[in-house]
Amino acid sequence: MSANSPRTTPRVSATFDPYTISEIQRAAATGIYDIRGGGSKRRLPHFDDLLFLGASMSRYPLEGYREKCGTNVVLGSRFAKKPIELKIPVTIAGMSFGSLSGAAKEALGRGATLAGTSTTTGDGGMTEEERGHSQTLIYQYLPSRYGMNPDDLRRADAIEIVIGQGAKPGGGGMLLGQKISERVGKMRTLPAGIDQRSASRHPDWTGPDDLEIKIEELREITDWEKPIYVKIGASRPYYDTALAVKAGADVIVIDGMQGGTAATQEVFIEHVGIPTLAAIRPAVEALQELGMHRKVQLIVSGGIRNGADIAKALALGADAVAIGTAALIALGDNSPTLEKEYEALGTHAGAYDDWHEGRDPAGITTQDPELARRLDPMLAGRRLANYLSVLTLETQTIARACGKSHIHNLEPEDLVALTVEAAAIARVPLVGTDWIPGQRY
């Protein structure tokens, strides 16, 4: 090339993109892997790759102002004396006190109660703020056993045995020392200020036969009143669902890799597990083959954002969904009004995932008393209730457009896929065709 020839613009490598290069440089400089919160940020097959077929000539829509569309959900009716009855198909996923402030836990309880749904404790035990403001509270029973005691099991309305989480199936979470306050440490029987890493497997069983014994034990402790959920990080959903049902679960929770976490290794978040969309149909097929679909309820979580996502999950066979990250955003996290403070932390509102560091300017994912006081739990609870109301109305709007008088009447026939990939994963036709990739005819 001559000296006078125009220079071409250098190409950015798709393999060694700027973020990858910065990660290599950070690893080389520090010698430690990166830890962060949040969920997977890579582009994955998701609910946006599906579309609904609204009613026209061959189907009749419902009038929104004159014809009802039910949204109620009953969870845990298989064995429990007191199944959970919710007004809406959206629950609040487990997020621990320690990861979240006491005010945030209170706000989640307030918002869920206003909307007629449940919230969940998360790791580290039950707080009085959450129990006192949650009409329906699910108690998570995790491998760590942090904060676990039989009295709180009895005070809960259901028990969720956590086998895995979507962001880290097969791995445990982390809680850095700066978030282990005196109160958090006392609840978890840990020294304050020392990093804590949760166990990745339960200490008192090694497989589904042992899980059956544990479920029986929990039922006896709670006089067979409480529904028993089993939460699974999505990886082998067909077999995991079948084994959980055979172990005696009332409810199965499947959490895809878009689900968030307070903190774990980024290599885990981005490279372990499968997308939420890919987990639903295998789980439903396992339930159907066992004759347990709708008898054992299925809750889907991981990246749920709006009513369309909820309606699509229900159409694919779920009974309800759970939200975590979206609930925190509704409370006020990642708010653009705090942009300058996020920038001072070296990030910005839309990308903030340093929840594990305890410096959240919104006062939600922190144990700093000054920051935590910024969150008004009554106002934040109202914001969450508003968001849940919108999610429900959007889900109803789509169900009515498909001619359904209840959200659970949505079905795969109401859906088509925009890509061959999504059609194969969701087992619905590619748009404009009757072809479902991978199915024999």
Contents of the next structure:
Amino acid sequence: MSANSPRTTPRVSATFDPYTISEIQRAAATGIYDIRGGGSKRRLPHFDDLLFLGASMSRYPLEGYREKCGTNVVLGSRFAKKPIELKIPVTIAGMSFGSLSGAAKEALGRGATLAGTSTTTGDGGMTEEERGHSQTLIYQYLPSRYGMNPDDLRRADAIEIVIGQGAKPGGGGMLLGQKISERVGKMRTLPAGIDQRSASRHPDWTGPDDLEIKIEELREITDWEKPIYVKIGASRPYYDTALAVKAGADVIVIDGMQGGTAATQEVFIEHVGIPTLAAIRPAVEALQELGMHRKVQLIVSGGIRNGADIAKALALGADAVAIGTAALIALGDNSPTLEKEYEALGTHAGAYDDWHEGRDPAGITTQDPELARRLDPMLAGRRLANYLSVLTLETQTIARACGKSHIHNLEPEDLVALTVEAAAIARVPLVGTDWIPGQRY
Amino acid sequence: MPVCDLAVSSVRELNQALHRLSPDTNETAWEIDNPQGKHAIGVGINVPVEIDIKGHVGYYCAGMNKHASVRIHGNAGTGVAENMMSGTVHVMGDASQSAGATGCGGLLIIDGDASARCGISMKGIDILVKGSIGSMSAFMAQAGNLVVLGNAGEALGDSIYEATIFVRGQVKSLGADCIEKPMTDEDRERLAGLLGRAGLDDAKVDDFRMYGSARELYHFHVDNAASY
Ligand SMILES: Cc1cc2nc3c(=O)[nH]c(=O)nc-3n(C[C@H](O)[C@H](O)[C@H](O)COP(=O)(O)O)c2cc1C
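Please give the other form, namely the form predicted together with its partner chain, since only the form predicted on its own has been shown so far.
Following is the full complex, with the preceding chain placed first.
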């Protein structure tokens, strides 16, 4: 073979792609698994694989700006004396103080309150910033019980028992030393600066029969006033929903694998749990079979980005959605104006996910006071409120096009699927056909 | 003295009555009859009252207690005094699993034995068990003291943080990152104080061994991989 004979182009393996190779090299150099923030990054069956049919000869649309299309949601009407009433079907998901700065928690509270919705504490207790600035605050009850106390339980508007998260069903929390400041450590009763791993199992109950008694205890402590949510990482949504209803939940929260996390092993995020789209129909089916659909409300989260995603989740049977990642982006996370600083961290605006390292140039996922000062909670709260308003308007736009006077009137019949897999998963016909794979006639 | 008979009243009525008490109430001594193993008796109390429960209780008795002094004249189910903030809970019989779990303050005394996971994730509570405790006790215990006059089961203090464990009898095995530590005078004083509060002035501090964190799992490290 002469030096001049033609050569093939260097070919990258589909199996050993550049990312995979870099991960093997990273693992070989460090001996420890990769940890990152965010949710699953690979392409998965998702809401983009569905379309709305809209109105036509046989369906009347509503007039865009004239006819009312309701967006309010009531959560917790099953047992709680004081259910939660929200103006919009989008809530802010639980993100811990510790993973986020105090100013970021305040901004979430401000934005949610302006938009008439709720925000949620996280694995690290309730801060004054978020209680003070959130008109409606959901208090998470997690396996770690960091900062858990009866006074905060009583000043919360609802309680969310966390069984799991979509990014890591079956995993506990993680907060690396860089983010355990004196204040974070004190709230969690931990020494500052240690790499903290929180428990994956609740310390004082196991299984659905115990959960029923635990829910009874929390209701007794709070005199049956507060709605009790149960948050589940999507894995066996049909059974988990049925068991949570049996245990006495007022509201079920199901979080799919696209759902964000502050810090989890990459292998866990990408390989444990199921996509959000795949969790909705089984959960709704469980509620319907128990005669509890719309009586026990369903909140869906994991990769919700726009009003179309929300409308699709509602059409499949959810009562509301929750957002985490998108809310952080609205506050200013991954902003292109910070590109230079992201580059200095070895990444780019749009790809930054080292939320666990505490060096966030946007000042959101950090405990460094210098960085945290970069986030103006009033401005960031305003941006979040704007974004929530767009989400609501978009959801209404679709609902009106389908002729619905309330967003909860959206239904599976309004939808078709673009792919065979989405048709099978969402149980709506493949576009242009009447075929729902797996459905018997 | 208010008396509540749980054969007649519901747990809901009892708890509501206790929650309505103001901090300066003069109804400071309560008797609860016929608890019949019911769950969530006396949870979320927020005032300095004394409560005598005349019998066995179910799960989570005196959960999240603040200020109150609760005596259980019988055995207690899972999670007695879970997440207690302050006050005292005294179980005169045995306690089931997760006694004092995640407790942040106050004193829990168990005259008999306590089952598995006693003091799991404790965050500042003091627990004194006159009998023995089961396996996985003081798992991830963060702060406070667990004193055991009898024996301790397997994997004591697994992944323990800054809590301290004192055991007079045998320890079946220690969990990851839990080691025996020499007692300082300050430790002896603390232990003597706890024994005294439980009316055990005769117990000798030097008969106990002390355990706590080796602090080797406080930072992720490749050589600890087997322990994660
Ligand atoms: C920074 C961050 C911190 C989080 N902390 C918690 C937490 O403390 N508890 C919890 O249940 N979920 C936590 N989550 C998950 C969210 O509650 C939610 O399930 C998820 O973000 C929804 O998916 P999305 O990010 O795609 O919107 C966290 C997520 C992020 C991004």
